[in-house]
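Heads up, the chain below is alone and in the form predicted alone; it's given as structure tokens.
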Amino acid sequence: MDFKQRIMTAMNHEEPDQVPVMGLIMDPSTVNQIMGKEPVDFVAMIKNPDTKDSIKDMMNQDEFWNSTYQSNWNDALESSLKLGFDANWTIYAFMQLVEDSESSLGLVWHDVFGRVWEMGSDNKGNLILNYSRPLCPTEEAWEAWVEEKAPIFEKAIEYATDFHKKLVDDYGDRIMPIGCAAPGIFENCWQPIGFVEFTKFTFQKPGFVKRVIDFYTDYYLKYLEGVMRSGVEVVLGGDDLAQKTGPMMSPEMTEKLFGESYRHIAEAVHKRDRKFIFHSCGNIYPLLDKFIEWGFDGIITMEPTAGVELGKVREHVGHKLVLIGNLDVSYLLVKGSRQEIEDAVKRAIKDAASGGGYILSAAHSHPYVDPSRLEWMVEAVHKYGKYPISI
């Protein structure tokens, strides 16, 4: 089997020749190490008065942003290929640099949805971005933002479609790009407003909350169509619905507010004969039945540091969901020994791979995931993941 047949066979809950392995490679630190490139210290250039303004001007030109972003993801897929992955997620983002007195750097990124992203760097100078705060904490601020940014919303769909199409065209004969339509509806609704304010508004201003959810649902479905037009066969959507102790909202409230939106997403993907994978960090046990009810084909992450055990998830969902992930990124793929990684791979295959429907991957990505350990992970899958499973 080739990489595509392997992935799609597993997605259909059938046994391929071996357990597929999916990369979540995206961080500049990981990519630069694999590609043998020196990091570009973007934060240092922002701190330098001689380069700060020119960096801001260049990055805020759509053509420059898109070409730079595309190049970074080309390197991510090249990195994934080098390590032997069958697939890798691909995620488009559109941001602009904005002056901000609250930031120590004086500049922050604003995304199209109304979030502030702060910049930092790892110990090698690679760029790190983190969601920092909302830009639309009131009903009036949100309405004004949506009206002002209307042209950018449409451009972002066009750019995302082109981004994914280029990756499919350039790499689709060697590795499977998994088109990621992100961020998802839940995160798009609360992060521009702030979680405290958003949850208050669900009780104090339910009409406003419904408008927000309806807006982002409609937009997400358009965005999703753009990603699918690129030619990707598997779509990954993401919403962190849980934290380490459990769901951020009760399953009942999540269903009430977002259930129909998620059903529409699954229906839209299936109408185009694609598969839909849902990403959520955190302890997702209470939401497993909802994922099935909403019509998702698979789930990714199953965060071990949130107490999620792959075998328990498989026991609960059977083959109603394809399972992807579960290899720890807090210790195992950062500092773990080769033997520890091999043992974890064997355990994951034993717990979830029988009958197909399992794709092994890291639970997530971050700048300190070690490329050598990712390579050990892939090698262990190739060693122990051949069907029929005999572990």
Second form
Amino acid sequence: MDFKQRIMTAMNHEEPDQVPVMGLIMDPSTVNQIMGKEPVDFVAMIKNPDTKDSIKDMMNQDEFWNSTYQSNWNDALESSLKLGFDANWTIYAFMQLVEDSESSLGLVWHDVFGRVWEMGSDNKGNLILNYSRPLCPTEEAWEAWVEEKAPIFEKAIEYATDFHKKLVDDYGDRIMPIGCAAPGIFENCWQPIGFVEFTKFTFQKPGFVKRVIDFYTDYYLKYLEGVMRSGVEVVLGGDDLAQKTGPMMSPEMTEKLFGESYRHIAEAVHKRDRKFIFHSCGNIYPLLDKFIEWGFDGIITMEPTAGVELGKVREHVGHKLVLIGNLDVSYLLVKGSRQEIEDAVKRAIKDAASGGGYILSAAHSHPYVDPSRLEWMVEAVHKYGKYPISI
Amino acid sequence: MMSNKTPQKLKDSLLSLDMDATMEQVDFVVKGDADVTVQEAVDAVAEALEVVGKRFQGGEWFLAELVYSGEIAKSAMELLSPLMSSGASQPLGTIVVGTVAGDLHDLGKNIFINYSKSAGFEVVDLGIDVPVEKFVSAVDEYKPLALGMSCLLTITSEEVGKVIEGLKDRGNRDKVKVIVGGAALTEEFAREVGSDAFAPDAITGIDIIKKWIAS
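Instead of the form predicted alone shown above, give the structure for the form predicted together with the partner chain, please.
Below, the chain from earlier opens the complete complex, with every other chain and molecule after it.
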């Protein structure tokens, strides 16, 4: 079996030749280590008055942004190939550098959705971005934002489609790009407004909240069409519905506000004969039934640090969902020993791989995930993940 | 005219997540139209938040309800607090809290602050992206009973240990209890870096600090 058959067989809850492995490679730190490249200290260039303005001008040119971004993801897929992954997620983002007196660097990134991203560096000098605050904390601010940014919203779909198409064209014969659709509807609804304000609005201004959700659902579906047109066969929807101890909103409230949107997404994906896998961080146990009801094909992440156990999830959902992930990134894939990684891989395979429907993967990515440990992970899958499973 | 059932009504409206009804009851108290004292009204708000905390910990309520009931309580307290006679109620103690350096998340920290204040603590909020030295100096300055650190990112988790080392270097480690929480942390990690407790959520964190006072 080749990588694609392996992934798709598992996605259909059948047993492939061996448990497939998916990568979540995207952080420059991980990519640079694998590719043997030196970090680019972007923050230092922003701090330097001689280079700050030119960096800003350059990054705000669409063509430069897109070519740099594409190149970074080419490296991410090259890295994934080197590690022996069958698939890797691919995510497009469109951002602009903006002057900001609240930021210590004087510059922040604004994404098209109304979120501010602050820059920092990891311990090797690579750029990291963190969502920091909303740009549209009131109804009026939100309305003004979406009106002002309407042309960019449309442009971002076009760029995302091109981005995914290039990756499918250039790498699709060697690895499966799992194309991420637009940022999740739940996140996109609350992050530009702020969670506290958004929560208040759900109780006090339900009409406004419905308008926000309808707007992003509509946008998401258009963006999704673009991603699917690019040739991506498995689409990933990333939307953190949960935090460490449980869902951000009750399953009932999530259903009431977002259920219809998620159903539309799953229907749109299935209409094009694609598969839809859903990423949410946090403790997702109370939402598992919803994921099935909404028509998702699989879920990815299942964070061990949020207490999610693969075996328990499999027991609960049976083979109604493909499961992907659960390898810890707080310790195991950062500092774990080869033996610990081998044991964790064996446990994951034992807990979830029988009958297919499991794709092994790290639970998440961050700059301190160690490439050597990812290699050990892949080696362990190849050693213990041959079907029929005999662990 | 507010009746002596006001505290119950206040609690009920807050627990029904009804901002308007809660503020209506508070308004009676503020205008002196109620036959209850401001202190009794404040106690009713605090009791309601205790119930909110239990509902959250029991999985009956989720983050959205926790946040919104906290916001209702905050609005109520903004009107009631200025009317409290000074010294009417001594704070349970001071807590210094912040999100570690490199981490910009503030939701969990702010929930913790909101509920801690309602529970009767004095809270010093150091904000987000707080350097080690600022945590350590704040312990010197405010002499809190507890220092709380929030950390949502795995890549910044090392900061937690650095702050604890900083407290040791300053000779302050045994003068303050350290409690940590956030998505990136676990009970095991908290123990390894030498904190006194790990809080999986804001409400549990407050429970732990209350137990420290009791003991």
